[in-house]
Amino acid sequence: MAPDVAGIERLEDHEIAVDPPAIEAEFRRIWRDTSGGEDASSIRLRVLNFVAFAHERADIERFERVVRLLPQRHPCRAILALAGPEQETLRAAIAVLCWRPAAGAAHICAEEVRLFGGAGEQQEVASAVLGLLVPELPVVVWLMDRPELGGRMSGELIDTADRLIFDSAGQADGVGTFDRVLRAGQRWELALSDLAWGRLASWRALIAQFFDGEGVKQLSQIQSIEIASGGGSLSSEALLLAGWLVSRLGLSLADLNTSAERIEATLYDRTRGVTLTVARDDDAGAAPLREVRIRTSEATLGVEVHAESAHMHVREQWDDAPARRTVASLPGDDASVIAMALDDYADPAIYAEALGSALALLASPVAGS
C-alpha cells in the first residue's frame, strides 16, 4: 500500500493499567527515550484518532493487520476497544508503530492502544477510549464485527465520531443494516464509509469509463442493466452497485418485484424506460459481485471479475466490433479500503444516495423518510 517506505515496526509493546493519564505519561516516556541521537531520532505524528470497536477476540488480528499498514498513509493514535464475553478482566496494552521513509533518516511513529473488557465492562472501556482521544483531531470509529448502533459503548463512541466505518457485507439482515447506518448518518451527521462500498471502487471506475468522452451519449440510450450477485443471497455489493447506477443515472422507480434471490425493476428517465435485474448466482461460492452488463441501443458493456485472480474483464460490443481488456482491481483488504475512505476516494454523499436507492429497490420505507 505504501511502496516508498519500509514496513512498520512495533516498539515498546507491553501491558499497562487502564488509566488514560498513566498511558499518556508512558507515551511521553517512550518519545523521550526514542528521540535521542541522530540515528535513533523519531518523529511523533498523528493526524487523526482511529478507534476500532469489536466484540470477538478474532477481531484482534484483523485490527493488527490494519495498523501494520494504515499509519503510513494516515498517522494516527489507533485504539482497539474490545468488550465481550471472552474477556475475563479489564486490561490495556500499548505499542509504538514506527517506520522509516526511504528518503529520511528519522523514524516516523504513531501510537496504538488496545483496551479489553468483559461484556459488563463496556462503560469502563468506552470511558477509557474517550480519555485517550487526542484533542482537536478528527475521530474515525470502525465498527468491526457488526453495525451495532444502539449499545451504550458504541453510542458513546459514535457520538464523538466524525466518520463511521462499517461493513454491510455478510450481515444476516441486509435491509436492517442499511436502515440502521443510514439513520445513524442522519442522526449524528456522520460521514459513512462502508467497506463493501469501498470494494466496489474498481467496478464503479470501469463502468464510468465506458461513458467518458464519446461514450457520454450512451447515457441517454441505456435500455437494461443486469447484475449478477454471488453467494447464498443478494450481496450488499450487488445492491449498492445497483443503487449507485440508479442514483447516478437519475432514474425513477416505476415498478418493482422482489424476492430473496432476485430484484426486477422498471425505471424511467422522463419517458425512457430502463429495466434493472439483480439476481443471485447459482454458484454459492462465487464472488459477492460477479458480473454487470449494461445494454444501450448501440452497444453492450460487460464487466466481470475472475474469482481466482481478482482481475477484472471488460468487454464492449459495438455492432460487429468487440473489444476486450483485462485490468487489475484495486486492493480489497481492510487496510487499503479504509485508507481510500480516509483519502475521501469516494464522496460520502454519493454513497448515501446509492444506499437510499438500494433501500428503495428493497422496498424499505426508510428510503423516502
Given for the second form:
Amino acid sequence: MAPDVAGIERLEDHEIAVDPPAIEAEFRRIWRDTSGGEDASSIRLRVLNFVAFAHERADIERFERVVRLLPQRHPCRAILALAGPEQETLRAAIAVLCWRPAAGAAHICAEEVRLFGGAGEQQEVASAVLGLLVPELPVVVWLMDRPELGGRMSGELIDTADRLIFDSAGQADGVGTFDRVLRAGQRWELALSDLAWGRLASWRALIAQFFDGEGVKQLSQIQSIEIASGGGSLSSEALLLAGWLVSRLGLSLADLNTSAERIEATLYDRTRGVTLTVARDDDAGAAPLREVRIRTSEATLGVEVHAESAHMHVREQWDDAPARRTVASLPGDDASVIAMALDDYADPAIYAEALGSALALLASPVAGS
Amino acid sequence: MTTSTLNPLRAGLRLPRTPDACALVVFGATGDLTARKLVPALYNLARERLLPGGFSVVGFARRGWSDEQFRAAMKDAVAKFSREPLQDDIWESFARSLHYVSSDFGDMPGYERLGERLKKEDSAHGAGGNRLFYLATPPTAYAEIAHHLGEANLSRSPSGGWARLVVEKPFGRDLESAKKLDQSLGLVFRERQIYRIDHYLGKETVQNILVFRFGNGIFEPIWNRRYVNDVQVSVAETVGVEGRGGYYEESGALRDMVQNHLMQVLALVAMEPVASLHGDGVRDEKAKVFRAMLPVGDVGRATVRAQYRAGAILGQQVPGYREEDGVSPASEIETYVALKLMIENWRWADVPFYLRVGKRLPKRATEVVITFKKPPLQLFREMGGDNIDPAANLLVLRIQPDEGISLRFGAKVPGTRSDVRPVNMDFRYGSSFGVEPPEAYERLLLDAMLGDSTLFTRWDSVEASWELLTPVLDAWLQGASPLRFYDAGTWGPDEARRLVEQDGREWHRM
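For comparison with the form predicted alone, would you give the structure of this protein in the form predicted in complex with the partner chain?
What follows is the entire complex, opening with the chain shown before.
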C-alpha cells in the first residue's frame, strides 16, 4: 500500500456525547443522508474493529495518519481511546472517511470514533469502546505507546481482542519490553503483531533468498553475521533480526559480550562456530537497520538499505564475481506495517522464538549500567 | 522435499521460496506482448524481491538490436505499461540482466549464439543451467523454434538444472493442428516441460473461484444439479479487433476466446473438489470436466455465431467488422459466439452451461452467473401484493472489471403487504482489500520459474476442448448456424436470445 492519502474525504467530523447508542444512531443518520441523496453510491465497509489506545495528545495525529490509509486495505470501524493526564473532560467525536477506489467507482466509507478522557476516566473510556465494537467482526487492538497489557484501560479489552499490535521499537527498556511481550503472549494466547518485526519483512525475505535452492548448502558454511543498527542504541529491529537468525539457524550461545551499542556473541551449531556482531552504526541515520552481512566459507552475502530511497541493495560475492541488485523495500510507516500485519497470519512461533533469542542476546549486564 | 523444509529461514515467510537462478529467453522480444506484459511483469517481480540473484533475460528476435537498444526499448515499455512506476535505480539494476540475441527464428547460428550467451550467464551469475523459453511469437513459429532449440541442445539443461517452454495461446486452430503442434513440441520437450499459458488463469478473480468454492463451507453443498438451474459464462468486450484484423481473420471468437479462456473458467466452476492444490490435482479435475462434456450435437440449435456491423459504443460511432483494417469485406469470421454445453456427470447432468463472448458489446465485463432453482412453493403468492414472485437467486462471480461476487435474493418490501423485491449483496474485491492485485503475467511467470504448473493448461485439456469444439467449427463451415449480424453497441443477435429462451431461460443482464 503506497502511503498516499489523496482523495480521502472526511465527512461529518464533529463532537458527540459519550454514549454508544447515540453514536450508533448518529452513524445511521450519516449513512442514510449520504446514501439517500443524488449520489446513492456510497458503500459502508467494515471488516474489523480497529481500536487504538494512547495516552499522549501527540498520538492523535499518528492515529489519524493510520486511519487515512488503513481502511483502504482493511475497511474498519476505527476507534481511538485516549486517556491521559493531559486530557480534560470525557468527550467523543465521530467522523466518516470516504474514498473512491477507482475513477467512477462508488465511494467506500469507513467510520472513526475518537474518545478522550482524563487519567481518572480510563475505565469509562474502555467501557465506551466495548459498547462501540461492531459485533461478529474481529477486534484488533493497537497499543500505541507502551506494550502494557494489564493496565486499567486496555486490560478490559484483552479478552475481546483477536490480535494485539504494538511496537517494541522506541521503548525505553528493550529487555523489559521483550520480556513483557513474551509473557503477555503466553498468558493471553493472543496473536501478537510487533511493528518492529513487521518492518523486518523485506530483510527476512531477502536474507532467506540467499539460502533457497542450491544456496541451502551455504547455511552450514556460515562463519559470521554482522548487523549494523541505527538509532541511539541498538534498535529493536536489529535485535529481533539477530534473534531470528540465531533461532532459525539453531545456534547456541557460547560467549557473549554486550554493551549499549554493541553485542558480540560466539555461537555454535554442533562443532561449528559462528560469530555474531550487532553494532550501532552512525551512518544508519534514522533507519533502524542499515546492513546485514553474512560471510560463509565461500561467499559474502549482504543486504543494505539506501538511506534516501529506502531501496535495498542485495550483494553477493562469490570468488571474484560480485553481483549487486536493487529492489524496493516494503513501506515502513505505521499504516502500511499494520496493514501487512493484518494480512499475515503466519506462524507466531517464529516471532516468539526470535524474541526469546533476542532476549538471550541481551542477557549479560549492560556495560556501564 | 520442499525448499521451505530445507531452508529454515523460509519458515513463516509469505513465499515458501523464490525461483532458482535462471535465464528467461523471450522469443519475439521486440513484439507487443514482450513490451506490454512480459518485461513490465518481470520488472515488478524484480522490484518486489521475488526474483533470485542470478536471474537474466535474453531477448531473441529478428530485429538487429544490441543489448543497449533492447534495454532502452524495454525501459520505455516499463515506463508506459508497468503497474508500478519506473524507478531509475531499480531499473538500472534490472536492466543489467537484460541481453539480446538478434536472429531469425529459423536461423541455426542464432541458436548457437543463444547457447553461448546462456553459458556466459551461467558462469557470470550462477544461473545453474536453468532456462525458461518463452514463445511470445506468432503460433506459426512455435514448432520451428522448438525444433531449433532441440537441435542446439538447449532443451535440456547442461548441468542438471531445468529447461521449460512457455507457449502462448492459441494452441492449434483445431484438433488436428493442435495435435500436430503437440507432436512437434513433444519431439523436443516432455509434457512436464511445457507450460501452456492462459493469462485468464493468472487473474486473481479466476483463482478466487477455487477459493470461493472450496474455501467456504456454505456453497459447495448447493453447487450441483439439485439446486443449480443453469450456469452462464460471459465475456463482453467493447473493443473491436484493435488493429489485429489479420490475426482475427484467422481465428474468430471461438478459437480466440472460447476454446481457451471460457472453457478454462467453465472447468473451474464445474470441477470436483481436489484433495490438494499441489501437484496435478486441479488439472486432473479440469480434464475430467472436459471429458464429461457431451458433444454439441445439433450445432444449428446449440450455437450462434455472429459478426458486428457498424454502430455506436459509449456514444462513439464505430465501424463494422468488415470495415476494419486487415479484414476481408466479405469476411465470414465470427466476432460473437453463444453456445450451450452439457456436462454429463453426477453433479451436472441436465444443467445447461451457456457460454457467450462478443466484441463491440455495450460494456466490458466478464462474469460467471449461477442461477439457482426457485423454491418449490411460491409461498408469498397467497399473501397478496403486486410483486409476489421472487426472482431466482443468482450468484454472480465478476471476473472483470469491478471484480467481486454478488448474491441476489428476495427480501420483503417494508409495508403491510408481502411484496418481495430482489436485492443484491455485493462483495467487491477492490473495495475490501484495497490493494492492486498483481498482473496475471507476474503470477504466471513466477509460477513457471518455480515449476508450478497448476495454472497452466495441460495437453489432455487442450485436446479434449478441441475434440468438443472442432466439430462445431466443421459444422459451421458446412453451413450449420449461419453467420448472423448485430449492431455494434448491442448485446448480440436475436438468435442468441432465442438460444436460451428455447430452454425457458434468459441471459443474465450484465
